[in-house]
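Below sits a lone chain in C-alpha cells, taken as the form predicted on its own.
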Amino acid sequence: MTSIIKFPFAILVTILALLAFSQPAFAQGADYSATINTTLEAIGEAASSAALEEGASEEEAAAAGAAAVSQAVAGSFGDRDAKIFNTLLFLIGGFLVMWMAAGFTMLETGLVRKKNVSMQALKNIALYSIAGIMFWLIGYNVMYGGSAGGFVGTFLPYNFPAPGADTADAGYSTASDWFFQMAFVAATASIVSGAVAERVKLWSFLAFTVVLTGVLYPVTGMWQWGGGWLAEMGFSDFAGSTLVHSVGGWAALAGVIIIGARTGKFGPDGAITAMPGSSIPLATLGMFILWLGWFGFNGASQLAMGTIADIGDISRIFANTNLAAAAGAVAAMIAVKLVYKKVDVTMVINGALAGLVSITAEPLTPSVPAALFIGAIGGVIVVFAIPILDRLKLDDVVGAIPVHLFAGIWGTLIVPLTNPGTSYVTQLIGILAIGAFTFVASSIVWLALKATLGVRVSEEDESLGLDKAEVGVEAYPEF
C-alpha cells in the first residue's frame, strides 16, 4: 500500500501544464479552481483503482484515494504556502515589535520632566538604531551561532542571503527571522532608557547600549533561543518575560545604582520627592501602543502560521494577552485606590504593561481565569514595588524595573502552572543564571563606563535640564 500512497503528484503538475496551454481561459479564477478541481478528483480516482486493482477494499481504495490528493496538494502548495505564511507572520511581527519603539519613547516622554524630554527622543532614536547595526554586526550570530547546549556563539556579521537565493529551509525566510529577532533587542534597551533618565550622560548611555545589544542580550538569549544549555535543560520562555523583560531590567537596576539618584529625589530624612511627568497623554499613548506591538511580541513568537492548528494558537495567544493586560491594569487600579485612597493613572499604566510582561513567557496555554490571575498579579506587583524601590533610594524614573524585572521573574516562574511541561526547580534555575550574568555583567560595564567617560552629568547640567544640556533643542521652548 506504501506505493499507492506515495502517488507521483507530480502528474499534477503536468496535467495542469497542459491545461493551460490548451485552455486560454485557465487565467481566470473560477476556471482555475474548476480545473484543480478535476485534476484532483483524477488523482484520487486514479489511486483508488490501483488500489483495487491489488486486492484492496472499497474503504481502503478510498483512504488509498484521499491520501493521494492530500500528497498532491500538500507537495504542490503545502510547504511553499506555510514558508510564505510563516515569513509573513515573522514581517508583521517584526514591524509590530519595531512599532514598540514609538510606544516606548512616547510612554518615557510623558513620564520624564518637561526639560529632558527631547534626550528620552533622541535616546530612543539612537538605541533603535544601535541595537540594529550591533545585532547585525555579531548580535544575531552570538544569539544563534552557537552549537546545541553551549554559551555563547560566534562573533561574525550576520549575511544575508543573495537576492533570490533564499530557498526558506528553515520554514521561512532568513532576512524575516533576523528582523523579528532584532526588534526585540531595542525593546531590551528602551527598558534601561527610562530607568535611568534625566541624569545619565548620553555617550555613556549609547556605549552601554551597544555592549547590552551586541554582547549581553544574544549571549542569555543563546542560552535558551539559540538552543543552549537553558534549552536543553528544559527552561520555557515562550517570548521573554526573562529573555527580554528581565534582562532589560537587570541592566536597568545595575545602571540606577551605580548612576545614583536624581539630584534631590531623596532627602536626607527620608523624605521622597515627586517629580511628575510633563504629560499623562503621552505615557497613554505610548502604554497603549505597546499593548499594541504585543500582539507582534507574543503572537508572532509561535513561529509559525503555516496550518489552521498554529493560526488558531496565534488567535489565543492574541486573546491571552489581551486578557493579561486588562487584568493588571484591572488590579492595579483597585490595589493603588486601596491602598492610596486615589486612582494613580501612572500606576496604572504600568499595571497593563506589567500584566504584558507577566503573559509573555507563555502566552498560548494559560486558560481565560489562567491568563487574568497571572496579568493581575503582575498589575499588583507594580503597586508595592515601585514604593520599595524609593524606601531603598532607587530611583527609577519611570517604573521600569518593577515592570520588566520583577513581573518578568513572575510570569517566568509562573509557567509550570498552566504548561504541565515545564519545571518550577529549572525555571528558577534560568531566572537565576540569567539575572546574575546579566547583572554583573552590566554592572562591570556601568562601573567602567563611570570611570572612563563618567556615567553622569554635572548637577548644574541636571538641573539646567539635559534638552538644554546635551540636545540643545527643548521639546517645549514655551514653557
Given for the second form:
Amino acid sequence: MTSIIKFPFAILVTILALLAFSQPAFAQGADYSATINTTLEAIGEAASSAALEEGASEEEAAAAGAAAVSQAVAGSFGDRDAKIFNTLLFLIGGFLVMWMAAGFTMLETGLVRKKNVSMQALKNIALYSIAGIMFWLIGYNVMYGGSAGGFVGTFLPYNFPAPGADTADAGYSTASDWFFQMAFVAATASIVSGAVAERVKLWSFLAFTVVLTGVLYPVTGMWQWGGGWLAEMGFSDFAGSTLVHSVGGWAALAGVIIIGARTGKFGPDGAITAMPGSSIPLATLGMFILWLGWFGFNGASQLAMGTIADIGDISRIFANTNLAAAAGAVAAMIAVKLVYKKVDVTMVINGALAGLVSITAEPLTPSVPAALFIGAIGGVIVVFAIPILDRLKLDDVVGAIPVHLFAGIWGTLIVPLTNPGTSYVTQLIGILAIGAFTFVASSIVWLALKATLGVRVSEEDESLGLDKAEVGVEAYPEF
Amino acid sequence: MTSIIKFPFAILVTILALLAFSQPAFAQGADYSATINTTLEAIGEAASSAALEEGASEEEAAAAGAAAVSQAVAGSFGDRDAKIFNTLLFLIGGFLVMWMAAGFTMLETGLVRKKNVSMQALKNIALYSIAGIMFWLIGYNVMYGGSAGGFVGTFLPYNFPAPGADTADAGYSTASDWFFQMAFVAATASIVSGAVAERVKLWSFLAFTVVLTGVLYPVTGMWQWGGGWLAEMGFSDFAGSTLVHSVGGWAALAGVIIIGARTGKFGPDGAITAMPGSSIPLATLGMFILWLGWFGFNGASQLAMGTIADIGDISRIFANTNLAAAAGAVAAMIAVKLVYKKVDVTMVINGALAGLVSITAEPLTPSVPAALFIGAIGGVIVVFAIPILDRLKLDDVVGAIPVHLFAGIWGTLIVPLTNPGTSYVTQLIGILAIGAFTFVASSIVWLALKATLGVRVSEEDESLGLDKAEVGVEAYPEF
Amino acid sequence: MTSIIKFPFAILVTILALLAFSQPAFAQGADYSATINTTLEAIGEAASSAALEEGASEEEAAAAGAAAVSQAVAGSFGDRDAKIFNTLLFLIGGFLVMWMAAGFTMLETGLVRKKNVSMQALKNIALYSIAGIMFWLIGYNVMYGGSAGGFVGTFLPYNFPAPGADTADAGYSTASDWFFQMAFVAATASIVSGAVAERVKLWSFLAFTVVLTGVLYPVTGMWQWGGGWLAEMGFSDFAGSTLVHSVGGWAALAGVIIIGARTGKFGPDGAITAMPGSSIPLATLGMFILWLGWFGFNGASQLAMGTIADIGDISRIFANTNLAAAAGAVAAMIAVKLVYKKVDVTMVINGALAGLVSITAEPLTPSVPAALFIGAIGGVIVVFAIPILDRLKLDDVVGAIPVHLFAGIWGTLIVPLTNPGTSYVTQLIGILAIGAFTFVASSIVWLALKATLGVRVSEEDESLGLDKAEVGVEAYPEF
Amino acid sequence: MKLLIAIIKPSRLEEVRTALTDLDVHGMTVSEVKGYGRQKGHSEIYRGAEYAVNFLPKLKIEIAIEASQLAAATEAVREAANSGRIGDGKIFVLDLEQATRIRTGETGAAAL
Amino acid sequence: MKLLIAIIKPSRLEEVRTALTDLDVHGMTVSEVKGYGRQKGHSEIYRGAEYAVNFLPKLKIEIAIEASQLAAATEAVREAANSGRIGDGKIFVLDLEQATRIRTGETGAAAL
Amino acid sequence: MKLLIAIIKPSRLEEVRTALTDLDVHGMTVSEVKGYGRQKGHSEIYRGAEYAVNFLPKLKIEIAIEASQLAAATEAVREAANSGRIGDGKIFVLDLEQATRIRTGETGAAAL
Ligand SMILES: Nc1ncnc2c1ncn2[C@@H]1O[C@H](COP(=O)(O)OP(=O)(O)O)[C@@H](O)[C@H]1O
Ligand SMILES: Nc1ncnc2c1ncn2[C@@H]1O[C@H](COP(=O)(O)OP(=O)(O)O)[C@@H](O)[C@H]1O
Ligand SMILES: Nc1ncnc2c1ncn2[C@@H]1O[C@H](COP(=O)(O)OP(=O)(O)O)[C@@H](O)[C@H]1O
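Please give the other form, namely the form predicted in complex with the partner chain, since only the form predicted on its own has been shown so far.
Next comes the full complex, this chain leading.
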C-alpha cells in the first residue's frame, strides 16, 4: 500500500537521476535516492508512530519523526556515540581507580607487621566506604558546585538524573563523572591510612577520613578541577599529582607528626628499629593493582574519548604512565643497589609508585624520554627520602610521604618542562597554596581529635597489636 | 569523467538552491548538495564494485550499492555502533563477573582454616570450570531456550555463529551474551562452595556443581530471565538478588543441613567453637574483587549501552551499587562495634557484600538515600544473622547464607519501594517459588549424593585437614 | 531571518512531497526534508564559520563546510567510531595483559619456597619494567619496523604522534598498539622468570631479560606479526601460542639447562626432592589473574572491534578461551586423580594455564567441542610432562616449560584442524624455526652470562635463600 | 619439682588442658613441633614427584609441677591424649632443679 | 653446667639478650611458644561466637651456662624480663649433663 | 635414659635423621628455633635503616635415647651436622628420668 503512494515521488526522483548519471551509475543512483528516501521515511514514521502510541499529539508525533530523520541524516549518532564513549571512559576509568582501593589495602597490609594486618584491612574497607558516602553527601558539590575562580562550592548532597533521563548534555552522564571522581577521593584517604598505620586509633582515623573526603580534598580540588582560582591562574595538574597525591601526603604528614612514631621505632641515641612488613607478595600485589588502576587514573583524566584525537591522547597517556612507572622501578632498583648493596624490594615497589605519582601531573605532553626521566627521578627521590624521614623521626609506615607527597611535588613542578602552556611560578604557587591549606587544616583536625577522642592507642594495645586490641581477629591465626 | 556526467544534476540542484538561500549560504549550500551526492555516489559505487569483484550479479551489486548508501544516510552506523556497544558491555561486564571467581576464591581461602586452604582453592577452580562447560552443554538452553511464560527450556548444547557470521540481530553478539550469563552461574556455585567448606567431599561437591550449574540455576533462571512464568507475572529481579544469590544461598542451606556442621564446631551444651579463618588480607582482597566485579554484575545487567539513556542508567547503577556496598560496610561496622565492642573485620567484609547483594535486585531506580538504606539494612542483617545460624547449629563457614540468601531476599522484597512497576506480593511469590524449588531440588541432590558417594570426609581426614587428605598439598608448608 | 530565505525552497519541497505522499505521511515527509536541510545547513555553516574564525580563506571555509556536511551524510562517524573502538580494544586488552604481570608474580611467588619469595617478587617487578623500556628503545621497531617477508626490523626507538596529532590512519592509535604489544613481551619474560627461579642470579636474569625483550622476542615476532617470512609462508598463530609462549618456554629451557637444577632437587640415585611452594592461595590467585588477562591476550588479538563481525568474533574468542581453560583444568584434575589419587591443585592450576596456552594459536575458528578438546589435551600434557622433566633432571620450578612450551607447540600444531586456511607442514616449520632460533640464541646469551657475571648464586646463598642473600628482606618475617 | 614434656597430637590440646586444670595444674607452655616415632611418616606426591613426609605435626607441652603431682599429671595427660592410635605421642619427665616467677621473684613450688 | 629455660613476654627479648651479653653469656636459643599460668587467657568474639583464648604468645629462651653463672644469669633474666605485670613468665633450671660443640667437638664449658 | 638436644643448621636435618636411623634410633622431635652463639648475627638494611639480625634460624632436635646409645648418638649427630663452619650448633644432654608411651602406657626404654 505505502509503495503505491510513493510511486509519483519515485518517478520524479528517477527523472532527476536520469539527467544526472550515465547508465550503469544511473541505475545505482536511482536506486540510491529511492532507498534513501524509503529509509528516511521509515525512520520518520517509526519515530512518529512510536510517539503517537505513547499518547503524543499529532504535532508532537510529526516533530518526533522530523527529529529522528534529522538525527539520522546529520550523523548525530556521532554525537550520541561520543557521549557514550566519554561516559564509558569514566566508567572504565572509575572501576580501575576503585580497584586501587584494593591495591592500597594489599600494599599496606603487606607492609605493616603481622599483628596489625587485620586493622589495616578494616581501615581500608571503611575509608573507601566513607569516602563514597561523604563525596555524595557534600564532597562533590563542595568541589564542583562552586563558581568560576572561587574558593569553595556548596555543602549539599549530589543528585543524579532519574533513570533514563540523563541526556549527557555535559558530554557524559552525570553519575559516571561522580563515580570516577569519587574513586579519587578514596585514594587520597588511603594514602593517609598507610602513613599512620600501626598506632592510630580506628575511630579517630575514620573521623579524620570523614573530614578529609567530605571537605579538605574537595576544597583544594575546587580551586583547580572545580574551576576555582588556581585554574584561572593557569595552574596545571592533569590527573592529580598535587590535587590527589600531595593532598594525601600533606594530610599524612600532619598525622605522622601529631600522632607520633610507633613505640620503639626510634631509639634514644638516634637508633632506628626496622619493623619489617608482614608479607612482601601482598605488598607487590598491591603495587601491581595500583599500577593497573593508574591507567584509569591518568587515562580517564583525559575526560573524553569520543574523538580520535582524544583516544589517541589516552593511548599516549597509557604509554607514558607505564614507562614512568617502569623508570621509577628501575631507577630505585639501581639506586638501592648502589647505596645499600642488597636490593630491598620494598624500595623498588615504592620506586614504581613514585614514578606513577610523578607522571600524574602531566602524562600527556612528555615524550617517552621525558616520561622516563620524570619517573626515574621520582624513583630516586623515594630511595633517599625514606631514610631522611627516619632521621627526622617521622614514622611513615609504608613510605606514603616520599611516594605521594615528594614525588607529587616533583611531578607538578616539572610540568612546564614538557607543557609550554604552564609556568614554573604558577606551579609553585599551586603546590604551596594547596600544601599550606591541607597541612594546616589537617593539623587542626588531628589536634582536635587528639584533644577529644585521642589519636593513638595505648602503649599496651600497640605492643599487643591492633588486631587483638581493636579488631579482635588475628590476620594469620595459629594453632 | 564522472564529474562531467553529474553536471546536469548539479545544475538542477544549483537552481533549487538559488531559490532557497542567500548568497554566502548559497555557495555553501550548493557545495554541500554536490558533496553529498558525490560522497553517496562514491559509497554506492564502492559497495557495488566490491560486490561485483566478489562475483555478484549486476543486480546484486546494485542492491549492495543501494544498501550501503541507505546505511550511510540513515545513520545506521548508529545501529552498528549500538550493537558494538551492547556487545562490549557484555564483554566488559563478563570479564568483571568472571573475575568474581577469584574474589570468591580469595574470600573463602581466607576464611577457612589453614589446613583446608588448598582444597578451597581447588574447589573454586574446578567449579568455575565446570560451570562454564555445563552452561554450554545444557544450561544456556535450559535457561533461554524455552517459550514465553514457560517453566524450562531445552536440554541441548548451545552453538555460536561461525566466525564473522554474527550479525548481532538481537542487538548484541550471541557469544558475548553467553559469556556474560555463564559468569553468573559460576558465582552461584561459588556461594555453595563457601558455605559447605572444610568437610564436604571434593567429588560430591563437584557432582552437585554439575547439577546446579547445568539444571537447577538455569531452571529458575528460565522462569524470569528466560521469559518464563515469573517474568509474565511481573516479578522483578534486575541483576539477580534472588536468581543468583538466593539460589546459591538455598542450595548452600540444603548442603549445610544435609552435610552437617564441622566436627567440633558445636559443643554439647550449646557451646560454639570459633574457627578463625587463615588469612584476613586474602579475605579482604576477595571482598574488593567481588566489589569490583559487581559493577559488571549489576552494570552490565542493563543489557544495553548503545543509547545515552542506557549508559546513563549504567552510570546510575554503578553509583548506587557502590554506595549500597559502602552503606553495608559502615552499617555492619557500627552494629558490630555496638554489639561486640571490637570491630570484627570479617563481619564488615560480609556487611559490604550484603550491601551489594541487597541492591542487586534493583540497582537502578533507588535514589542515593534509598540505595544507602537498602545496603545498610543488608549489612545489619548479616551481623545478626551469623550468630543466629550458629545457634541453629547451621555451620556456614564463610557467612554465605546471611550474605547471599538473607540479603538476597531483603533486596528482592524491597524493590517495590523504589520501582513503581512492581508489587510486594509478586516479589514474595517469586522469592518463595524460587526458594522452594531450589531448596527442595538441592536437598534431593545432596541426599542422593549422601546415599551414594557420601557427602562428607571421614572424621580423621577432617581433623587432618582436607589439604593433606584429599589434595596432598599444604597451602602454606613449613620447613 | 534564515527561516525567511528558506521559504521558497520549502515550498518546492512541499510540492514534491504532495505528489508523493498521502496526507498524514505528507506532513511528516515535508517536515523531514526541511529538517534535513536545516540540519545540514547548520552543520555546514558551523564548520565554515569555525574555519573562518581560525583565519581560513573563504574558499577553505566553504570546503570545510562541505566536508563537514559530507561527513555527516556519509555517516563517516562510522569510520571515526570504528577507529575509537579499535583503539579502545587495544587499551582494554592492553591493561588486561599488563595485569598478567601480577598474575605471573602471584603464581611464581606462590610456587617458590618461602625463602625465595621476595626475590621472585622483585624479579617480576623488574622484568615488567625492563620489558617496557626495551620494547620502546628497540623492540617495537625490531618487530614492526621491517619489510614484508623479512627477518628483522630496525634497531631504533619508537615514537608516538604528538598530543592530539594521532589520526589513527592505521585504524587505531599508534600508542595503543605499542602498549598492547608491550604487555605481550613482558609475559614472555615472566615465563623465563618462573622456570629459573630460586637459583638464578638477579642481575644475570635482568641482563637476559634485556636481550630477550629488546631483541630475541622481537626478531621472531617480526617473522610473523611483523609481516616477515613466516607470515608470507602462511604460518598461523593468532595470539601467540608460539610467538609468545613457546618463545618464553624455549628461553626458559635454555636457562634451565645452563643454570642447572636447584641444589638438592635431584638426588644421586634418581631421587627427586619435592620442594613445595610457599602459598597455594597466591598461586591460585595468579592463575585467575592470568585467566582474566587472557581475555585481553586472545580477544584483543582480533585487532579490531569497529564492526559487528569483529566484535562478534571477539565474543567467540572470549567463549572459546574460557572453555579451553576450563577443559584444561578439568582434564588435568581427572588425570591427576587417576594417576596420583590425590588431586594436586598445582597441577590443576597448570592445567588451566595449559588450556589457555593451547587455544591461543587459534581461539576463533574452533567450535566449542573443538575448543574443549584442544584445551583438555593441553591440560593432560602438563600432568605427564612435569614428572618427565623431573626425570630428565630439568628443574623448572613453576612448570613453565610444560605449560608454555609444550602446550604452546600443541596449540600451534593443531590449528589446521579448525582453520582450513592453514597447513600442518607450515605450522611445523614455524614452530621449528622459531624454536631453533630462540633456543640457540638464548643459550648463547645464557652461556655468555655464565662466563661473565655468572648465572647462579653461591650454594650458601641458595641454601640461605635469595631473600636474605640478595634482597635483604624476608617475605614473611617472623618475630 | 619435675618438668613434664608431652608430645601429643595437635587435636588433643583442649582435652589435655582441661584434664590438667582439673588436677589443679595451672600453667603450661605449648609449642608446635614435628616428629616421628613408631608412626613413621608417609609419602606424598607433589607435582608428580613422590617424597617422604618423615615428620608429622605434633604439639609439645611443657609443664612444671611439684614432684608430688607427677604421677597424677602423667596419668591425666596420658588419658587425655590417648586416642589409641599410633602417633599418640610420648611423655618425658626431667628433674627440675629450680623455678622462679619473673614478676615476683618467688622460687620453688611457689613459682609454679 | 645448667640449662636455664625462661618463658618471657615477646617484647622483652632484646632486653634479656642485652642483659645476658653484659654477663658474658654469648649464646642462646629462642622459640615461639604459647602458654598460660596465673595470667589466664581471655575470651574473644569471632563472627558473633565467643571463644576462650587460653594461650598467650610467649618466647622460650634456652641458655646453657656454667653452673657458676647460674645465679647471675637468673637474676639478669629476671630483671630484664620483669615488667611487673602478670604474665611476665618463669625461669626454669635443669641440670645439663653434657654439652658438645658440633663444629669442633669440644665438650663441657668450652662448648658453651 | 637421656634426652639429647641438638641445635643444628636447618639444612642438615635430613643427614641427621638418616644417621640416627642407621643407629636404630627411631624417634625424634624437631622444632624451629632461632639462636646465636659464636656465630653472631649480622646487620641488614630495611628501607634504609640498618638493623641487627641477632638471631639466625636453627632447628632444635630432641631425641630420647637409652643411656647406652648416648655416645654413639652424640657422635652420629655431630658428624651429620658438621659442616665445619661457624654456626653448626650444639649438642646438649639432659638426664631423662622417665618416659611413657601415651598409647600403650609402656614406660622406660620400651617407650622410646
Ligand atoms: N625417641 C624419641 N625422642 C624424642 N621424641 C620422640 C621419640 N619418639 C617419639 N617421639 C615423639 O613422639 C611422637 C609420637 O611418637 P610415635 O612413636 O609416633 O607414637 P606412638 O608412641 O603412639 O607409637 C613423635 O612424632 C615424636 O615427636
Ligand atoms: N607450671 C608451668 N609449667 C610450664 N610453663 C608455665 C607454667 N606456669 C607458667 N608457665 C609459662 O609461663 C608463662 C607466664 O606465666 P604466668 O603465670 O602467666 O605469669 P606470672 O608468673 O607473671 O604470673 C605462661 O604463659 C606459660 O607459658
Ligand atoms: N649457650 C648457649 N645456650 C643455648 N643455645 C646455644 C648456646 N650457644 C649456642 N647455642 C645455640 O647453638 C647455635 C649455634 O651456635 P654457634 O656458637 O653459633 O655455633 P658454633 O658452635 O659453630 O660456634 C646457636 O645459634 C644457638 O641456637
